[in-house]
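Here's a solo chain for you in structure tokens, the form predicted on its own.
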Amino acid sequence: MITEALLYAATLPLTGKPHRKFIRYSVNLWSRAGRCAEDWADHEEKSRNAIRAAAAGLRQKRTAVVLGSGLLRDVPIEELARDFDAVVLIDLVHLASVRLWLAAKRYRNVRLIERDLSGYDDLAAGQELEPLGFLRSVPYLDFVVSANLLSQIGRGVKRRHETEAGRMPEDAVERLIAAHLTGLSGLPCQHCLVTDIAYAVVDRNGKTHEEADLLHGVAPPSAKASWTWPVAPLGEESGDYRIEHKVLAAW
């Protein structure tokens, strides 16, 4: 708890006021990732491999953008920084630990941007829904990655929708998930989507007690690769069950 509190305190002054309310979620993710490092290793490596495969055939490697860069554990940042002229990491929060690690690596071509990628505020205001439209202004854009972000948009939107009743249409979650996928597919450059699409609660005997579609009925693109991510191994949330997410990668 002390380490988490220190990380929160160090990140707070580095984060814009509109996004400070999300720091706690990032710190919690950082904490769980540390506890579950061994169980998450395969998922993180497969995520990195998918991104590597998607970028492998590019003739030009000028600018790469990573949407939902997070802790960078599932992103091959060393290869991206080496191979591309510029790498832009976009997320709501960039933890102080991530900033410190990047500084230690001396990646002079890596830039951090805070941005809400969900499109929630535009939808709430009745504006045109194009959450990835800003990418058109990124010069020499050759590669875009959506890194384990899409289901988080759905969860975040659902949480806000429930606490801000009346502001949003009933199908807000589905529309924002679809808008992200449409934005990716409409890019004039190579892109890679890595996302969890479903979860299951499984007891210690292997019996599934609960399942849910994390994309809320929105169809994802055809997968080039898929795997299971043990988000909460046995003992993380309960000694009686584990939580598994199904993940796909497409490019």
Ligand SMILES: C[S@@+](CC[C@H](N)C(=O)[O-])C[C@H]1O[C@@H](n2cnc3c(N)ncnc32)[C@H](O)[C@@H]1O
The other form holds:
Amino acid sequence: MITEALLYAATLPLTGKPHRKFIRYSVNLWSRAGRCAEDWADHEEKSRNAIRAAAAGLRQKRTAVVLGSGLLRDVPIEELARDFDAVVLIDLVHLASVRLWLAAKRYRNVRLIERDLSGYDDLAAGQELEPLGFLRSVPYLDFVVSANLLSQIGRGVKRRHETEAGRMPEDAVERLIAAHLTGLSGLPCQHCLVTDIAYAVVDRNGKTHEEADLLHGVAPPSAKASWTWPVAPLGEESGDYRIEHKVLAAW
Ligand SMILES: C[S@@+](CC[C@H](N)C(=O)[O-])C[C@H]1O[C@@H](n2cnc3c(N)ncnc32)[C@H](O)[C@@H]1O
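Other form of same protein, the form predicted in complex with the ligand, not the form predicted on its own:
Now the complete complex, all chains and molecules, led by this one.
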């Protein structure tokens, strides 16, 4: 708890005011990722491998953009920084620990941007929904990665919708998820989508008690790879059940 509080306090002054409310979610992610490191290792390596495979055939490696870069656990940042002229990491929040690690690595070509990638504000304002439209102004863009972000957009939208005033359409979550996928598929360069698409609550005997579609009925592109991510192994949320997410990678 003390480390979490320190990380929160160190990240606060480094984060723009509109994004400070999201710091606690990133700290929670950091905390859980540390506790579950062993159980998450396979998922993280498979995510990194998908991104490596998607970038492998590129003729030019000028600018790469990573959407939902977070803790950089499932992103092969060392290879991206080595192979691309510029790497842009975009997330709601970049924790102080991530900033410190990047500074220690002395990457000169890695840039951090804080941005809400969901499109929530545009949808709430009744404006055109194009959450990835800003990528058109990124010069020499050769590669875009959506790194285990998409299902989080859905969760974040539901959370904001419940706590903030203002009207959102009934189908807001579906529309924002679909807009992310449309934005990715419309890019004029190579892209790689890694996302969890479903979750299951499984008991000690392997019996599934609950399942849900994390993409809310929006069809993902066909997978080039898929695997299971033990998001909450036995003991993390309960001693009686574990939570597993189904993940796919497409490029
Ligand atoms: C499951 S984590 C992905 C982890 C990350 N790729 C890594 O390697 O550690 C989801 C990430 O998406 C970010 N995120 C969630 N909603 C977002 C939004 N609307 N805009 C930008 N980033 C968002 C979170 O802050 C978090 O870092």
